[in-house]
Every structure is written in structure tokens, then in C-alpha cells.
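Single chain ahead, written as C-alpha cells, the form predicted on its own.
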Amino acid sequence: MLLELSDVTLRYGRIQALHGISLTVNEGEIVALIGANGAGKTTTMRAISGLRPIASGRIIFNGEDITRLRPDQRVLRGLCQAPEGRGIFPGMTVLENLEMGAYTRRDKAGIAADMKRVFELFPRLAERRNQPGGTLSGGEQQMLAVGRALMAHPKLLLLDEPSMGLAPMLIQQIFSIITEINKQGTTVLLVEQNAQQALSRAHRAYVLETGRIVKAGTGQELLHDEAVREAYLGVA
């Protein structure tokens, strides 16, 4: 098992924003959380890479407790993230938002190697090494954002919506680019509002409402599932 949560529990002020969340996710897996918007799926998120601090429960990764070490530390274990929004540096070039994913390894050659497998998976920042990220299209940008992330070379890849805001074409390239990822050997926890997609190319999966798990299974499990097909994928 790579990456186990247990019982978490996650406050915003007042506000409790999980509610008792367990999840596991094992070596060479896809696993999606869905839900609505306000389910708790970037929240969970935000748990795991260490960017909210919980208020109970513990989270194992690589059988170490990580619950209470700082994002960075996480980032050195091999837990990186591709956040909801892309979060790219706009002022930098692709080239160097590229190496920015890189920035805390010293394997000069595993970097190298790295760069070139980002660019195969992704042609088009080949194509555009050289150009400002603020500069790219909205899909181009979230294929900088998941590159970026694997420079780090991550045990776990943690992708926060990755289809967000990209035309039809875009999501279903993405979505391939993942399933291609994992299939090289990185594993991926997945949050996506986009069920079909999610479940279709997931081992296993989540179903989030309001901070709780209500739902899960393997991806074509839930994918056939009666509620789901219903709440998520619009079929009555």
C-alpha cells in the first residue's frame, strides 16, 4: 500500500470540511474521487500534499506517518501535486517551469531523462520550450502543470482536476496522457468532476459527499452503478 488515510478529519474555522475520510491507494493504481463541487475532493487533496494541516486522523505514505510533516518534506517522499488551477509561473518559460519541478533532486542525468520523457508525452511543450507559460492555451498550461509535476519524478501523482475549463478534444488527450503515465509505472490519485472519465480510466474509485465517502469500488464498478450513473454522469 503507497498512500493510506485514516480516519481523517480537516476544519476550516468552524467549519468541518471532512468528515472521518479512509482511503487507500496501492503501488501502480489509478484512483479517482468524485463528487459535486463542495464535496471535499481539493480538500482531501490539500490534506495528503500537506498544504491543510488536519485535525485528526493519520496519513501514511510509503508506510511513514506523513501526517505531520511540511509540504516540502512531502514533495522529497515522492508525493507531488498538479493543483487545481494549474498553478504555472507565467513570467517563466516552459523550459524553466519545467525545471522549477525539479528543483530539489541533484541526479543530473535522472533530470535529463525526465525532461525527455515530458516532453514525448507532451509534443507540444517541446514545441514551446522556449515560450513565456502565461502564453500557452488553457489545455497547453495544464499539460505544463502535470509535466512540471513529474519532473519531480513522483511515487504518487497527485492530479486536482486536470480536465477543468478544456474543450472535449482536450479532456479526452489528458485523460490518455494520465492512463499513458501510470502505465510507465507512476501511480495517480485523481480528483475529477469529469465521472466518466475518471472512473473509466480508474482501477479503483471514491464517490465524496459533503465531506464523507458514500461510494466506492473499482472505476467501471461505480461506473455501473445505478446512483452514480444518475448523481454524476446524467443518466436517470
Second form
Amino acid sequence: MLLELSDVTLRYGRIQALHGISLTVNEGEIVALIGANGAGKTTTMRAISGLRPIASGRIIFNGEDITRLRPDQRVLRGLCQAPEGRGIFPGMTVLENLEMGAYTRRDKAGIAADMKRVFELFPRLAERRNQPGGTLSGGEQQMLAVGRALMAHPKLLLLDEPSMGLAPMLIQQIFSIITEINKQGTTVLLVEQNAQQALSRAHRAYVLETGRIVKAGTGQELLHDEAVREAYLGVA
Amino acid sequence: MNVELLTSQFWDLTVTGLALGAIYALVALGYTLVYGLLQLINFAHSEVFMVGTYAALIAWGWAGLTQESPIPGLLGMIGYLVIGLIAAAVASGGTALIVERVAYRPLRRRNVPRLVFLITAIGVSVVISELVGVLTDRHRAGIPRLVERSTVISIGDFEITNVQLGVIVAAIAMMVGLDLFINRTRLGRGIRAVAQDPDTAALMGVNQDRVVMLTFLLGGLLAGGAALLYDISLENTRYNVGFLLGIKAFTAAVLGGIGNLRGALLGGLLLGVVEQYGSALWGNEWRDVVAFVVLVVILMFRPTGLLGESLGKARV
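Right, and the form predicted in complex with its partner chain of this protein, after the form predicted on its own?
After this comes the whole thing, all chains and molecules, with the earlier chain placed first.
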């Protein structure tokens, strides 16, 4: 097991946002978290990456308890997140943004190889390498966010809404790249509102409702589950 | 209004203004760096500078240079400059780090409102300044002359002394060094990342505390450099020299666009020169009035300062 959350709760002031989340991610999997707006998907991601302290529960990564570690210490252990809303550094060029992804790494050869791989996955980024991140289109910024997370060469890649605000064709493209990244050996935990795509790509998935996990199963099971279809896939 | 004095001494005033403005600019960088990162106005920065002026003086005393000493020769001068620079940089850089660690970090941990930082900054400034005031009996300390003044360039009315030229060149060299560090190195990228988006920077593995320390250290080192140049050009210091110079440097930072490194340079030089013109036109006692009127007028028309954008948003 690469990542395990057991009974994680989290509060924003007096509001309890997560009511005891337990989930696991195994090495080599794509795991999806789906749910409506405000269900706690992004909060769960922030708990895993360490941006928000949790109120109770435990987070185990790669056999180590990381519950109390700072975000940058979690990155050092191989956990990297492409945040919701992309989080591109607007004043840095595409190249500098990618270099930020490799901030904790010292292996020059490995970084160069990963840079090459990112440019192969996203040729658009190579064309724009010297352009400030703030001037990219939404789709390009999304590619940059994913590419930058890959530059960390993570054991576990956390993606928060990678398809948000993208045109349907780009959504297809982003998801096939995620599958491709996974085939190359990176474990992926993914939060999505686009349940159709997420479930058809994921090995396993969890459904979140108001800060609780209400359903879990393989992607295919949930894709054919009546309640899930009705609530998240818009099929009666 | 004495227009004739301004026109007849135009170049002299300009050069004097640039040499003083270069020192403002170096101190202004410390304000602007910290503001760009934390949106905090570190009013204690003026004392970081003041401590540097004393540190160089004390180091020179230990090395045997006093006001009675003859002006050293070229090798001696270089030796004393290096000693003074190291002492001022260590003292100012160290003070900046201590202030961050003791006063600001506990507040950052608690996520207190901005106003608390501001009051703390003013408090720290008063504490350091008064401490030095008590230790020195509030006396003005004379600084031994290191460099004999001589005119090195003279073209028509334009004349510049070796000290003025040295101050301007040294200040610009330090600023170019900072610019390269911020824009070209990995640690500099870390500073820019935290300034632009602290949460995402943390997700990239940037240790925010370390970046904040580094930023305070850089500001302190530049203030130490400024202190050395101040000692050499004004040849005296006092426990309260930081106060007015700090306000001027802060003004320079706001004038150029606070958070913007190149703005600090522009603001500093501009302020230094305008002050000199003002004192020629209306008399020396109007110098500070002119400086602050300029600030108010510019901010009326450009509230974000001349170059606007901050360390966060722009490619600095």
C-alpha cells in the first residue's frame, strides 16, 4: 500500500469538512475521488499534501506516518500535487515553472531526462518554454501543472481537477496522458467532477458526499452503479 | 526660489544626489524584498542598517584605524574596506535574521492580522535603536577617513569624486548581484515562488521558513553594504541614523513600486536627486519636505509606484 488515510477528520474553524475519511492507494493504480462541489474532494487532497492540518486520524505514505510533516517534507518523500486551479507561477516562464517542479531534486541528468519526457508528452509546452506562465491559455496551464508535478518524479501524483475548464477535446487528451503516465509507472490519485472520464480511466474509485466516503469500488463497478449514474453521470 | 543655484550647480547636485540615492536604493531593496514575500513592512530594517554602520566602525577600531590615524595607502584602504564590509554584512545580516526569528516567526505561526506585524516592527525598531543609544550615550561617532577625496572624472561642469563614483558603482554591483541571484538561481526561484503563490510553492517542496530567512538575510547583507558606503561617504554615525534614512529608503521603495526590485533602484536614485534639487531651490531645510511631497504627488497619480507590479506578479 502506497498511501493510506485512516479516519481522517478536518475542520475549517467550527465547520467540520471531513468526517472520518479512510481510503487507500496501491502502487501502480489510478484511483479517483468523485463527488459534487463541496463534497470535500479538494479538502481531502489538501490534507494529503499537508496544506491543511488534520484534526484527527492518520496518513501513512510508503510505510511512514506523515500526518505531522510539513508539505515540503512530504514532497521530499515522493508525494507531489498539481493543485486545484493549476497554481501556475504567473511571473515565471514555462521552463522556470517546470524547474520549480524539480525544486527538491539534485540529480541533473534525471531532471533533464524528465524535462525531455514532459516536452514529449506536451509538445505545446516545448513551443512556449520561454513564455511567462500567466500568458498561457487555460488548457496550456493545465498541461503545465501536470508537467510540473511530473518534474518532481513523484511516487504518487495527486491531481486536483485536471479537466476543469477544458474543452472536451482537451479533456480527452489530458486523460489519455494521465493513463500514459500511469503506464510509465507513476501511481495517480485523482479528484474529478468529470465522473465519466475519471471512472473509465481509474482502477478504483471512491464517491465522496459531504465529507464522507459513501461508496467505493472499481471504476467499472461504479460506472455501472445505478445511484452513481443518476447522481454523477446524468443518466436516469 | 533659487533657480540660479540649481542651474549653476546642476551637475554637482545630480552627482551628490545619485551617490546618496544609491545608498537609499540598497536599503530600499531590503524593504521591498520582505514586502514582496510577506506583504510585511519591516520597519526594523532601518536599525539593521544602523547596526551595520557601527559594526564597520568597531571593526576598524580593532584593526587599528582611528580618527587620529593617517589616511591609509591603497593596500591598507582595500584591507580596511574588506574588513568593514565583512563586519557590516555580518552584523546587519545577523540582526535581520535574529529579528525574523525572534519577532516575526512566532507571529507568522499564529497567523495574526497584519497590523500586529506592523506594531511589532515599530517596536523592534525602537528597541534596537534605543539599545544602541544607551550603549553609546547617544553620542555621534566620527568615522576615520579611509579615502582621500579626489576628482576622478571631469567633463565641463560635470565632476565626480572617487568616493562618489565608488559608492554608485558598488551599489549598482550589489543590486545586479541580487537581481542575478533572484532570477537565475534555484534559491532565487524559491523566493519568487513563495512570493507568487506560497501554497503552490510548498507543494513543490519549498521550505517556506527557509525562504523567509534567506530573504531577510539578503536584505540584511545589502543593508550592511549600504552601511559601509554610508560610513565612507558621511564619515559619522549615531544611534538614530537609521530613522530618517529608513523612512527615505522606504519612500524610495514605494516610489518605485514596493515589491519591485528594479523599482527600488529607480526610486532611490530619483529620491536622492530630487532632494538635492529641492534643497538648492528652497534651501537645505526644505530637503526632506521636498522628498515627501514628491512621494505624495507621485502616489496620487500612480498609487502602485512608478514601476508598479510586485515581486509576485512580475518578472522582476
